[in-house]
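Coming up is one lone chain in structure tokens, specifically the form predicted on its own.
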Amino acid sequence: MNHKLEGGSVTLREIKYKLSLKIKTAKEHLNIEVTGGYSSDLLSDVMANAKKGNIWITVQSHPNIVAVASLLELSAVIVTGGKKIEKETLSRAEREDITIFDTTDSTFNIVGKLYKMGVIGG
């Protein structure tokens, strides 16, 4: 599912405290500004179809998310459901400079505050 932005600008910052996100590595970019978002557990699909700046939402929690979202350039990572994020990919994240956000909230439920946050479907 992509999305962008209706209207003004959301930074990482918005996101963490209106979402109630957990921030597990590279703390100093909560001032990106998102571009929009992308929700998907399948990594080719989001090699396809994510975009610059955006912030995915996802179940995984392996170090190859981390390859993903440094590739595309997201803006962040968010995985949803509780899931335990392995140390690999923690790691990783901070080398590579990517934000990862973590949440017991359902990716259903994130979607649609983000949604609520001007970030559209598309």
Second form
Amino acid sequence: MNHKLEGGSVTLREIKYKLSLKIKTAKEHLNIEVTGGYSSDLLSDVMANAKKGNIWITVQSHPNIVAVASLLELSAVIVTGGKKIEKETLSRAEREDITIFDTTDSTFNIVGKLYKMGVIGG
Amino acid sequence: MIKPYVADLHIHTVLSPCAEIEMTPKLIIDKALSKQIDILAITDHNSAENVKAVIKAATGKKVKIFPGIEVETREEVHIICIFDDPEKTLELQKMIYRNLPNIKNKEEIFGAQLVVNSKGEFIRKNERLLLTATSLSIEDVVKKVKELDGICYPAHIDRPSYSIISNLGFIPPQLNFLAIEISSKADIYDILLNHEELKNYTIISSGDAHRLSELSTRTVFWIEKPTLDELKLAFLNKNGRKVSLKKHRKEKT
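In place of the form predicted on its own, the structure of the form predicted together with its partner chain is requested.
First the chain shown before, then all remaining chains and molecules of the complex.
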């Protein structure tokens, strides 16, 4: 069943619900609407190509992901593959108000599911 | 008295699968002597199993060998780690081996990983693939090297792969690296124009030599004697010690 409202944008809440993500930080931002998605594990590549409001899917969990998300004003980061996220990353994300989700699902599956929901790249 | 010492602190031996078969202890030292290099660091990928052989081969020669390892962190960043004692290097190797996935090397794809003696004679093969990421974070590596009184710094930061800048966007300042390494062909001003934040780091340039012709003479340490403590002082630009960098010159062949 498709709960997506006609013409409505996809919010972090809908993504969290449909992808069964665990939210790790900045839990008060579930109303944020995502503008699209980007997936890469090279932070320099993300810095060059992700756009404001995008949701970013990566296996990286280094504290630098927070800086990149904050710099680009991304809507959230999904850390895939069940990677244990470093403590420093989580505390920095709380400080900088960056929402981080994690999941044991793979990047491939998460991106596929997002695409199906209407979250696209570019 | 402070004197100039030409140094290349990033050299691979035949233990690194990607290195040429000519990278044996004796040939590396002969090449260093012929290029008037005074200091070398042996830094194979995730392993130090040839460092003692190279140190032994340099006995009585006018070249100082520092044992080291080029560690690949879980962020796929290469970090050069150098020590004053092979035992400390093997201590780091132990930690790496505990955190390296157990994948068998496929020689036809990656090349052979050869452990040799000081004469370059074959002892055995390291069967475990060294050319892959450990599960150690950069922070884990920096902490361990500090415990062992070693030096570590990010390798070839100008490269599009396996570099701290390409993979992590920028150098996490809290790591307090004493230096950063650029490739032997990199133009330092080109790098500083693109990354102004690097201007406060001591910059060295190393050969990352996988073949003899790649040994680099660009980096000069102005130090009293070739010890690790002196290298540290030069990185810190203290007590008159310093590092200077020559322009890249193509080797005449």
